[in-house]
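Only one chain is given next, in structure tokens, and it is the form predicted alone.
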Amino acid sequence: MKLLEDRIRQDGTVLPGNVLKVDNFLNHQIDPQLMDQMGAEFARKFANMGITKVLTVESSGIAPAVMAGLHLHVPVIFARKHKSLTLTDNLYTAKVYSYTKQVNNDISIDRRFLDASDRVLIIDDFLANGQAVQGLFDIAETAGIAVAGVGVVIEKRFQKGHQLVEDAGVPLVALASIASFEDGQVVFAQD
């Protein structure tokens, strides 16, 4: 998605450790118009997949997931990372490691929101090592639901997450695919 690539070039910052900081439009301050366009693109790419729900992990995946759900006309469910007084039992759970935060999280989804007939689309802000996607794959498997696709705003193609999704045989759409970081600059993959 050229619009997204241009925004990454303009506002993204490459940090040590292969981290791309895009907090001024994606995962801290959010550009709603860009989110809407990304949601429309995900909906276009997955339009004929029979999606019944969109899944993501809190918190940075919520905005693009909501916009995809809006354009697909389906509910959005986000896996919670933090315990809540209202989310205590009857849960699907999985463990997820966050590289950028250097912590392990137990993610949870209330069992009431997933049904064996569901076909879900997983949406997230980044795909790097694939930990969040793997956690949602694990929940989907436990729930006995089909994962129809994975959509990510930005993938770091040089890390193992892309291969993880490919090995699972699940269609993957990345709106921006990064081949590498060179001299503090983003090099996009030419698919």
Contents of the next structure:
Amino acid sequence: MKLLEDRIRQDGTVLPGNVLKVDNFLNHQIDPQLMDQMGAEFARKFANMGITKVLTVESSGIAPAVMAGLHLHVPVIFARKHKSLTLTDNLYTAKVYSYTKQVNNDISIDRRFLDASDRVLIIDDFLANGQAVQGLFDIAETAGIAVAGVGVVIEKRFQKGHQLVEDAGVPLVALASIASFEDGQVVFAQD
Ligand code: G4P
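What does the same protein look like in the form predicted in complex with guanosine-5',3'-tetraphosphate (G4P), given that the last one was the form predicted alone?
Time for the whole complex; same chain goes first.
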């Protein structure tokens, strides 16, 4: 998506450790117009696939997921990383390992919001090592629901997540695909 690539070139900063800082439009300050256009793009790419719900993980996945849900006209569910006061025991849970923080986190979704007849679209802001997506795959498997696709705003193609989704045989859409970082600059994948 050219608009997004231009924005990454303009406002993204490459930090040590192959981390792209995009907190002035994606995951701290949010540009709602850009989010809206990205939601529309996800909806176009995943049209007519029988998607009934969008799934994501809090917190940075929520904004693009809501916009995708808005354009697909389906509800959006975010897995929680922390126990909520109102979350009961009736949960699907999965472990998500964070390579950046080197900790295991539990994510959970209330069983009431997933139904065996659901076909879900997983949306997230970044696809890096794919651990968040793997956690949602695990929950989908436990709940017996189909995953119709994975949509990410930015994928770092050189990390494990891209392959993980491909190996699962699930269609993957990345609105911006980063092949590498070279001399502090972003190099986008060509295809
Ligand atoms: P994974 O989900 O693909 O496995 O991500 P990984 O463990 O490698 O990274 C952990 C966290 O760091 C994830 O957010 C992920 O979105 C984020 N992340 C990975 N690479 C980048 C990057 O280049 N730039 C930025 N800005 N973030 C990156 P999280 O801990 O789940 O945080 P949040 O959703 O609560 O913000």
